[in-house]
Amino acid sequence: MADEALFLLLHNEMVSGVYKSAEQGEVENGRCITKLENMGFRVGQGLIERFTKDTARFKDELDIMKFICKDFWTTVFKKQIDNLRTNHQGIYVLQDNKFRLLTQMSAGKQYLEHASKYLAFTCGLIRGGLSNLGIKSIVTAEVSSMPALTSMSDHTLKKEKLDK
C-alpha cells in the first residue's frame, strides 16, 4: 500500500516538475509530453527486462500483449487491464476503467483537458516495454470519462518496415 502511494506521489511530482520548468522557459511547453513519455519509455524498458528474465519466449504479438495486460500492468498498477481488443492486424486497444493515475483527479469534465499530461508517462511505459520485447509501436491514450483510460498500441510500423 505504501509503495503505491509513493508511486502516485512521484508520478504527480514528475508531471508537475516538467510543467513548472516549461513555465520558467527551460523547456518548450509542447515538449513536456515528449519528455514525460521518454522517461516512461526508459522505465518500461528496465521493468520488462526485470520481469521477463525468467519467463519463456513469447509465441506471438498477442502473447506479448496478454503479458503486458496481466503481469506488467498488475505489477505496476496493482490491477489487470479490464479489456484487451485487437483487429488482428497489429492494432491493440487496452482499457482500464479505474486507472490509478487518474483516480486522484476529480471526475468532472473540466479536468479532461489536463488528463493527457498524466498519461504521457504511461504511454512511454508501454512503448518501452514493447520495444524491449522486439515490437516497435506507437502508443496513444485517450480519456472520454474519468478515471477510465483507453490506450491504443499500433504495431503496424513493424510490419511496414519488414515489407520494405
Second form
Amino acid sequence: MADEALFLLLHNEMVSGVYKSAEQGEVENGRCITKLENMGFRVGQGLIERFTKDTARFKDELDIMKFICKDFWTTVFKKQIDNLRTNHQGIYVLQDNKFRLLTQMSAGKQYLEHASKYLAFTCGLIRGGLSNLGIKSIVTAEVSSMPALTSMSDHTLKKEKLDK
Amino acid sequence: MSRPAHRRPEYRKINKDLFVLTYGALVAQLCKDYEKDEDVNNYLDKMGYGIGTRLVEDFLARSCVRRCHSYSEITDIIAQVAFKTYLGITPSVTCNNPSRTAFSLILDKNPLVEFVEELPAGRSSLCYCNLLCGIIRGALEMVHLAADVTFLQDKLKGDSVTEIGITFLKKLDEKKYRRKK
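Okay, that one was the form predicted alone. Can I see the form predicted in complex with the partner chain too?
Next comes the full complex, and the chain you just saw is listed first.
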C-alpha cells in the first residue's frame, strides 16, 4: 500500500541525489540522465512482468501501446494517456496533459529547463516495459508547457518478436 | 485532491511494486557507484532524511493524530499509523530502556525486501533498508524531536527479525518549558 507520495518523494530525491553526486565529479548532464533512464529501465522490466502475468496475449504492436497507455499508465500514474498518435510505421507519440511527476512543480513555463531530469526515469520505465514485451525502442520525452508531457517511442530499430 | 473511491486490488499491489522495484534499482545503482558499504548506507540515510522531512507533512495532513505526550505514544503512532499508511505493515513496539527514551520497532514482514533474495557478495554490512531510518529521523526532526535511528537487527544479514531502534535524544520536558514561555 505504498502511497504515491512515497514514490514521488523517492523519485525527486533520486534525481537530486544523482545530480548532486555529479557536481562533485565532472560528469555531464547526459550521464545523469542515462543513469536515471537505466534505473527506470530495470523497474519497467520488472513491473511489466508482474503486470502482464494474467493478461491475454497481445495481438500486435498497437495493442501493446494501447495497453501501455491505458492499464500501465493508470496503474503507475493514476490516469490514462490523453492522446496516442502513430504513423503506423513504428513511431508512437503519447501525450499526457497532466503528468503526475510534474504537476507539483509548476503549471506553466516555470522550471521548464529542469523538467527533463524528471522525465528520464519515466522514459526508462516505458522502454523497459516495451523491452520485456519484445519491442526494442528508443523513448524520448519533451515538455512544452508544464505539466503536459509528450513522449515519443520509436520502434523502427530492429524489432525482435518473442518466439511464440 | 479527491482520490478514486474504488481501485482494483491488483492495481494497488502493482503500485506497491513500483516503489519496491524503484528502491531496488536505486540500491543496485548505489552499489555500483560506491565501493564501501558505509557510503551506501550514509547515502540512503541522507536520502531518507530528505524524504522524511517532506513525508511528515503528508502524513500529518492525512491522518488526524492528536498531540502526543510521551515518546512511547509517538513510537506507537509511527508503528501503527505511519507504517500502516505507507507500507501496509504494523511493526510491534518494544521499549529498550527504563527511562523510556529508546524503543524498537520489530518488523516481521518488510515489503521493501520482497524481491531481495540475499545481499550481494561482498556487501555484508549493507543496510538495505537504511532509507527507512532516514525517513523516521527526518520526520521526527520536523516535529522538533531529535532522534537516533538505526538498524539493530536485519533479516537480510541472518538475524531472525528486522529491528529498527529509535533513541530519542532531547528530553520532552525541555520542549514543554519552551512552550510555556
